[in-house]
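Presented below, as structure tokens, is a lone chain in the form predicted on its own.
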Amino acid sequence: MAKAAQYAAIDVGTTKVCTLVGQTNASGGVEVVGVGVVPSRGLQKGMVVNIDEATDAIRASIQRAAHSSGGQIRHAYLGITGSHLTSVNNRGTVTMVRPDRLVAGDDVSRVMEAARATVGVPNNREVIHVLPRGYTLDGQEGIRNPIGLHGFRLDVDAHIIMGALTSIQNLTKCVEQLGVTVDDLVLEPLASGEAVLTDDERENGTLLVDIGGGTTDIAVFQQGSVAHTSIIPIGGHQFTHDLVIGLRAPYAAAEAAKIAHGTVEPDGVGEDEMVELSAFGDTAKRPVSRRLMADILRARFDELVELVQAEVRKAGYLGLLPAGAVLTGGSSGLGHLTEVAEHLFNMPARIGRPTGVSGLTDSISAPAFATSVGLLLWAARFGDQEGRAQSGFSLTEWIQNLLTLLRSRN
């Protein structure tokens, strides 16, 4: 019998570490057979600021992953966010060499490259993905895949992200120096995406938000792949210290209070509703008003949809997105958040949860781990059957396709 291929992926969040291990199963469907959760620390809006705290957590979560599964690590795609990551959007172009004019894959790497390559990277960012928006063949627009079609002239759109080389290598250094190599890197919001995305919503243009603990993602998808991607560097971790200030009270209380009782709908909330609060330098608790935490929750959140829209309305999308947005993350949770979202961002909205896995779910199947579950969907998706990336358009490879390109015109 042949052996089944088992991905890892690793999500190193602000909140949370998260390593999941999958394996494919008879039916080709990814099942998880290995988890491991820890809190984290060292990580502050989704960047590490103390290597040492950060590193101890992942090896926490991969220890607990890897004795769950009954195996070792060795390989695992790694997820990344933070504030400085941008994208760009640009057009590559090439023409066809062989005599039969037959679009194949090595075109298809070399029209990748192009819009890369035109970018103009600074010495000090990185790029992280180069993903196809839609291919042209001789003018024909809206290709999805032009390979075996016959052609002179092949263009790409393609959306392109980068971030800064300091943190990727912080962040990589943190699992590779635990003996696990970082095949992959991936943008956080689209390993959601993997998760709780249907294909008509991709299709006909959703907004993704990833609301984190201590980031939101959001990515913009329209006729099949991604249009846009944005970080926000607000997430959970602001609407608890807004509580902090707002009722006086420790964190650990006020994110117990507000993962239990918060709401962002005021008026859905009685003039007489209490909720029992730890006190600074008391241990005796104290009567606060939800109404108020509601208040100041509602306060946050405004300014947060503000704030993704701006994101929409830059990208030119905002009005054109008929499958609406799709809320995820730890902090999509809030009572009636569906409801207020609508209203704010005019258009449906709906709570993602993450699905496409089977095997051991019930830990992961909260809004929390819509990114871990996709980063191994994402992994089962371009890896080889040890996890190894076999996507042309990744962190590593482009530098691969690009040396083979040049060797063959010497």
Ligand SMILES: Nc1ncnc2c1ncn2[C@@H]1O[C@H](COP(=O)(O)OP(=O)(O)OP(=O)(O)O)[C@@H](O)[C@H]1O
Contents of the next structure:
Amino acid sequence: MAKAAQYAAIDVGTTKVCTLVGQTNASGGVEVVGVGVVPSRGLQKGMVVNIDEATDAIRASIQRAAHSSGGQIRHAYLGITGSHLTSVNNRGTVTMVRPDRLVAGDDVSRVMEAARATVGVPNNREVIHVLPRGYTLDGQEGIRNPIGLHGFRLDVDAHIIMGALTSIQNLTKCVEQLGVTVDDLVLEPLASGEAVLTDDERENGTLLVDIGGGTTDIAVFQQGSVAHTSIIPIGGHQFTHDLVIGLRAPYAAAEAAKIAHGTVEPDGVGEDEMVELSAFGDTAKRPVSRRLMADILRARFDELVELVQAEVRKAGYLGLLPAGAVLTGGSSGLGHLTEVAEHLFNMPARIGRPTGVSGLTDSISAPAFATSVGLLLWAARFGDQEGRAQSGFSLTEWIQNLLTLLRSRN
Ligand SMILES: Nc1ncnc2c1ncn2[C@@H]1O[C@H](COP(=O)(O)OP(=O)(O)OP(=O)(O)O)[C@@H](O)[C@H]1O
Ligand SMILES: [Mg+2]
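Switching from the form predicted on its own: structure of the form predicted together with the named molecule?
Full assembly next; the chain just shown is listed first.
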């Protein structure tokens, strides 16, 4: 029997690097056959700031995943985040050239390319995704898949995501110098959405919020497609740092206390509840008020929600997302986050755990692995060339050209 095709995904987070190896099983599902999770180094706010340190962490993660899968990793899908990533909506238009005016796959590729070509990309920035939001054929709006229909003029409303060339270059360099070819870059909230959202949520309108260690990545889904994306440079690190300042505690102690006792609902904490925390330069522990901790964490969460709401407003979806907010990422483990988020966002909220894979899932079932699992699902879904071209989700060939260009500049 032929060996099942394997694919790999690397999630280079600010806190951890997670490499997953998967393969499609007999029933068409994705089975995780290799896992490598190691602490991250050399990253700040989702971006590589020290190539050597980041490369070492990525190497360790890849080696673990390869070891557990019993094979080598030569290609991988790679997640990308950081506030250098921006998005715009743009329209592309083409006319049908065939005598029968039938829309074919290459017309869809042409119209996506037209949307990309007319957006105006500065020299120091590069396009990462061109995502179709909907097509219009001869003025008829709201067409999801125009292939097979007849028409003279095809328009696409596309969501275009671009990033700083240097940040893309720094991240891909870390992976490629380990002998691993980057198949494609995937914006992290899109990957997270792949792992935690239901089709119903995407269809009816939902806000995905991935609160990681260095960034909060958001994506608005509506009518099955991506309407808006944004990266906010605030994550768990900033929550912990606020505790360091507010409680005058060392970072490691503040981080441990946040994970064990952190909540964003001070009213749910008794006035006299105390938490033992080590102090600077002292081996002895001292009691600190858990209510004070909660006040500090809540202030940061209030600010974060305001920034997220500003993005939703900017996208024009405030009050228009009936499926509510899905919160994921490691920092979604903060106590009472769902209730407080429902109150602040004024919509339903739930915690999103990654689903959709089988196999070695024990260590990757927590919300912190939403991006990692989503990247693997992405690789499985768009990994074959035909699937990508038809999805219009990613200009694979174009990305490959970019990567070749970047390599030639190194
Ligand atoms: N139970 C918990 N309560 C609060 N915070 C938590 C909890 N568990 C983990 N965290 C926080 O989650 C963060 C790590 O999340 P995650 O693994 O999603 O980040 P990352 O992918 O490494 O970073 P990023 O995607 O932002 O680059 C850390 O800041 C950690 O403190
Ligand atoms: Mg992450």
